[in-house]
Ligand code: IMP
Amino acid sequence: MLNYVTTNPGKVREAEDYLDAVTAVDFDYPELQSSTLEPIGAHGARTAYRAIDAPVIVDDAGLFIEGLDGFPGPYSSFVESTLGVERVSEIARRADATRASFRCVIAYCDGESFDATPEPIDQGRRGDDLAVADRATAATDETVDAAGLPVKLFTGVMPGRIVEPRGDGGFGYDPIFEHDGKTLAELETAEKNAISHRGRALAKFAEWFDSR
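Where the form is predicted alone, the structure of this chain alone:
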């Protein structure tokens, strides 16, 4: 049984399209602050695994607007609750920065050993500990922390553009994110799940998990 750390039943239903046995676990872990999703997901998976002592998956997702340096990115939930979705749409359109993508990272931890590669790099970090070439090529699909607890990461990306709000379905930024001519809020749930960033990450995870 896989424990999906979430309080959102919609995420579990989406995961059930790809996984045979998954159940929701309500566990509130302190979120790492980072300018990229991968370290946040890895930290959450390790923390949840240590608390639950069973295989876990967590996800972290966000809206990344290219012309706004990836804003709101990992801070999407906070920005939604403070600025609001319509205001984000207005800012992007006024700046002529409508190209965007939804990104999701699924992080898995079960305490077992992986062939680990370097920890995901915070691309916004300005330090001398890693050369530019290392930051550009560091792998982000397998990570291990100082205590030797590995995490496997799976990323899904859905490209699109920011538009004026349309549609009555979905949640969050769905009304302002257009993909192939429709906003996600204009799609049925099954249509959205078939193309979503989370679905793409889940599909990669399911393929790996089955082969394991």
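These numbers were taken from a predicted model, which means no experiment stands behind them. For the two forms, the rigid core is made up of the largest set of C-alpha atoms that agree within 1.5 Å on superposition. Residue numbers count along the first chain shown, from 1. First, how it differs from the form predicted together with the named molecule.
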Contents of the next structure:
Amino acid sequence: MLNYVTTNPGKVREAEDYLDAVTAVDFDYPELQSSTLEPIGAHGARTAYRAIDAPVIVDDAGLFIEGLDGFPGPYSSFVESTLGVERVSEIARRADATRASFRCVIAYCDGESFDATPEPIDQGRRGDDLAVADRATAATDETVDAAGLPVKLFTGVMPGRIVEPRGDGGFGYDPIFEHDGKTLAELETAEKNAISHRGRALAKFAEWFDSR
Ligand code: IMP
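Target state, the form predicted together with the named molecule; input state, the form predicted alone:
Starting with the chain above, the whole complex follows.
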């Protein structure tokens, strides 16, 4: 049984299209401060694995607006709950900076080692994550131990542009993110999965996990 660590029911709905035996686990792990998603996901997977002692995936995602230097990026969650998605849309459109992408990193940890593969990355990233973890937190025994666990990372990216909010489906920034003429909030879950950052990352993960 695979534990999908998230407090977001929208993510679980999307993951169920790819993974048969997935259980949602409501575990709110503390996020690292980092300018990229990979170390945040890896740290979350290690922390969650240590907490529940069973195979876990965590999913860290963010909206990166090109003309705003990647804002809100890893701070997407904070910005959604403070500014709100309508104001993010307004800021991007006023600045004439609507090109954007969604990124998703799925991080898997089951306490065991994996064979290194060129893609998705594991071994190369482990050092980065350890370095970020050490900078971001006091190096307690727990941090050092948790940071040493192997994690496998799977990434997915979807290009698009920021528009005025449209559509009732999805969650988060979906109403203001348009891909191929429709916002993600105007798509059914299966349609979103077929093109989305999360769908791409989950497909890579599911293929690897099946062969494991
Ligand atoms: P997190 O990965 O749960 O930390 O999400 C970061 C932020 O991005 C939150 O504000 C989410 O609502 C938003 N987000 C994550 N995935 C998606 C998505 O697929 N569509 C729209 N917003 C998303």
